[in-house]
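Only one chain is given next, in structure tokens, and it is the form predicted on its own.
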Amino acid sequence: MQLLYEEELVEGAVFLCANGRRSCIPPLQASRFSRSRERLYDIPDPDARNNAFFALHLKWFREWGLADLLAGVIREYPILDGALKTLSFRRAKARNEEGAELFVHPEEGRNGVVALRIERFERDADLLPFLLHELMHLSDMTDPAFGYSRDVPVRNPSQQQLVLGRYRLLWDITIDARLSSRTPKPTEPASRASSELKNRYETEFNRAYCFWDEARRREVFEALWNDAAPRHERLMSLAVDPRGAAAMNRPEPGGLCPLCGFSTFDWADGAAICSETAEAIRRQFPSWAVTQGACNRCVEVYEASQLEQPATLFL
């Protein structure tokens, strides 16, 4: 696996160090860097000057141990070395841009990208937990045992957002639980921090699954927190169908419509669904059966689609 560093990330991290925002950088070294950089402005050719700037920034990125710091975290996940062709680090402009992504190309293989804000290089206490968390996302995505898939078994776009939000929460719970259990004998501050993290996640989980009773919420949350080997399929099933509506043999009030994916109390009368409408539904949902039901809104849409079919001409 090849490690790549975006030029903007390297430059920003080195400037942060040179400006004294990372406490472990000796002032004399920062002065040496500044003098070396000033001399590069004398290079007349713009392309040669830009290349020289990047080479200088990369040299000090390594000199000040930032490259070794990232490499040390990567070694915590040996599966990545054989699973990825490249792992790139790029600069994120805002907090909502941060995170790890996996890109799969049929010819170029799998490549990972981690986006992070420059400010994280100020303190290892901000940088290391973030990297450990995001690289575990990549580790899970490349681990056959986890069984990751990008497919979301919901067609409705707004319902997809709800499902992905739940899934991300469940996945994050299992990741930080595994990270917090890595220290065999945690110190008192570390143990307290882990307890606070668990309480915060439990509050978020209770909010996301408020339709469950307290006993079920506690049971499922504890199972997630103590799961040393979570699986994508299990997390996705909890995210897609938390009420277990798919396992019901008949439509229930508040259950999910198998066509649009929304909760409904307005189920269509199965006996009133004509064969033409049922056939139109099955063209888009081949495994659907009338006994599964459908909300009245969906049935009306498919009934209307039959009326819009061109008339047959008899000559």
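Positions refer to the first chain, counted from 1. Think of the rigid core as the biggest set of C-alphas that the two forms share within 1.5 Å after superposition. Just so we're clear, the structure is a prediction, and the values are computed from it rather than from any experiment. Compared with the form predicted in complex with its partner chain:
Residue displacement note: residue 297 has its CA displaced by at least 2 Å between the two forms (rigid core superposed).
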Second form
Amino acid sequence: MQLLYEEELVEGAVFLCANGRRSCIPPLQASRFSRSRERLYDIPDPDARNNAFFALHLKWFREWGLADLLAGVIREYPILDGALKTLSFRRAKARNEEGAELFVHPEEGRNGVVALRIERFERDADLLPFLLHELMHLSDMTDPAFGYSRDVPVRNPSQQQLVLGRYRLLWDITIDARLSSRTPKPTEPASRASSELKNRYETEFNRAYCFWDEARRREVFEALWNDAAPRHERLMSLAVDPRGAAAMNRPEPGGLCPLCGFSTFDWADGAAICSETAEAIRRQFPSWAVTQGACNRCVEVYEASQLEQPATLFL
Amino acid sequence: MSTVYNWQLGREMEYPYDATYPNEQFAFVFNINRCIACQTCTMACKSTWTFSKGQEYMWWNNVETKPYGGYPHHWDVKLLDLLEKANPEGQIWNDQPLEKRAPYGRFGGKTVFDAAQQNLAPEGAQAALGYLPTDEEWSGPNKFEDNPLSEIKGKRGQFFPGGEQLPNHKTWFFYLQRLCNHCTYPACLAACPRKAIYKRREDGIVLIDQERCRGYRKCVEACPYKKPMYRGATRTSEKCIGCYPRIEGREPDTGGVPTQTRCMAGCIGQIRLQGLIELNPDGVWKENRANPLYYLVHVAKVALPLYPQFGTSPNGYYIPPRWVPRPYLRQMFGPGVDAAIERYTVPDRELLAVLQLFGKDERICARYEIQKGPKVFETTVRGKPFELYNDTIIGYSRKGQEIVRVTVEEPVHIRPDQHANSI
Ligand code: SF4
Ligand code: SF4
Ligand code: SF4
Ligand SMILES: [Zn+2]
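Could you drop in the structure for the form predicted in complex with its partner chain? We only have the form predicted on its own so far.
Everything in the complex follows now, all chains and molecules, and the chain you saw is the first one.
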């Protein structure tokens, strides 16, 4: 696996160090760095200048131990080395841009990208737990035992968002549970007390699964927290349809409308669906029957569709 | 360190360099009450100066919604916080105002220069107390647009009964228009380790020499208004250049006279008036009643500097928004706020005429004259008598040519019948 560092990240991190914002950087070295950096401004060719800046920044990125710091975390996940072709670190401009992604190219193989804000380099306590967490995502994704798959077995994009939100929470829970059960290396900063972390996750989990009774929530959460080898399939099955709405084949409050796939409390009155509307629906959903029901929003759409006239009528 | 006189603070203060003043000083007055946040100013600047690679996030001119908005996020809250920490409960004004040399009284607290001396950052003392905003803080320049602050929690579909009652609204926000203040004592300049920042002798515009800058970002850290910005593509810092070619009279359209900047000339709300001010040897404004900026700042005293307590002696002045709770405004514009709002709310004859000069012509108005007209209207405004005279104000350029002639009463134009339906 090849490690790649994006210029902007390296430059930003080294700038922090040179400005005393990361402890243990000797001021003399910082001024040596600044002097060499100043000289590069005189290189007339822009490309040559950029390359020289990158080389200099990378040199000090290594000199000040930042590259080693990242490599140390990567070594915690031996599976990555064989599984990824490249692993790149790039600068995130905001908190919501941070995180790890896996890019799979059919011929060129798998590449991991971790985006992080440069301020994380100020303190190991901000940097290391973040990296451990994000790299575990990558490690899970490349681990056949975890069985990651990109497919989300739902029909529409909004449902997909919901499911992915739940999935992310479940996955994060298992990651931080696994991280807090391992013995930290002596060089690592004390991570957040694991009980505090667990409580926070449990609150979040209870909110996401508020429709379950308390006993069930407890049981599932504990199982997740103690699962040393979680699997994608199990997490996804918990995320996809926790209310079991898909199994309701009758128009039940909260069940899924067979047309749009959204959970609804506003079912249309079957008797009021006229035969033209039913016909219009069946043109798009041939196996649909009135007894399956449909939400009022969908029925409205198909009623309105009959009022559509070809534009040419008005010419 | 040198000792310089800062008339906005009514006292001497410490500054890293000796006092030297330009022949004339770039200055402007914004009438906050009339801004509609259309961002035409913002786009005028962007499309002129910051449309290139590495400048994507830069907005030399920006308009933010107060109290929550800020570009970079919370710049002023953070600075006020740093100052408060440096001088707990000591950031106060005292003494009586004195004409011209101390129009807002005397500031007894610490400026960014004072506070820096006691603030030893890990890399040594700063020249001015400050901080470097993060990438995230520079993003979303108009975050919290139109978000009001309210005394009570809002209810959906309901107005806050009485929330809109003057003298100050109980649900409020306002727009703050910002650009570099081309300060008399620039913190950016004070902090630059390369001496790459200079203040032009001819007009006081503060510039960063792109040849000397080596991207240390000390100016970004030191400017309390956060107006220098770092450009990764060139590895140098950049800032508002006061559209200096226009100030020099090099705008081809206006015939060689000093011309207002792009952001001023483009203002849709006609809230902006920019000009040049002559200074005395101690940096205090030279008396010149016929200069509209002098009149607004020193005679009518309706326009006030933004956060004068920072100590850089900014040259942007604001007519404060009259509906906003006073403690907030006093913190932002100093102790002159109450009197300024009072005068703006019930303007006298001359003030009403001078306010007509805003946004009428892009050439800089060096001098104005008023021709008296008849009284057309009288009433009382919040218990005070108010009379409206239809005076005519005439503005002249540096070269003495007439550039504006406008009456206080807006002229009414009745469209002839045959064109009633056309523009
Ligand atoms: S152009 Fe004028 S009115 Fe519009 S946002 Fe700018 S200052 Fe306000
Ligand atoms: S506003 Fe900031 S950048 Fe502009 S002159 Fe003042 S200190 Fe310098
Ligand atoms: S004065 Fe010119 S450079 Fe400065 S903010 Fe306005 S338009 Fe931009
Ligand atoms: Zn539906």
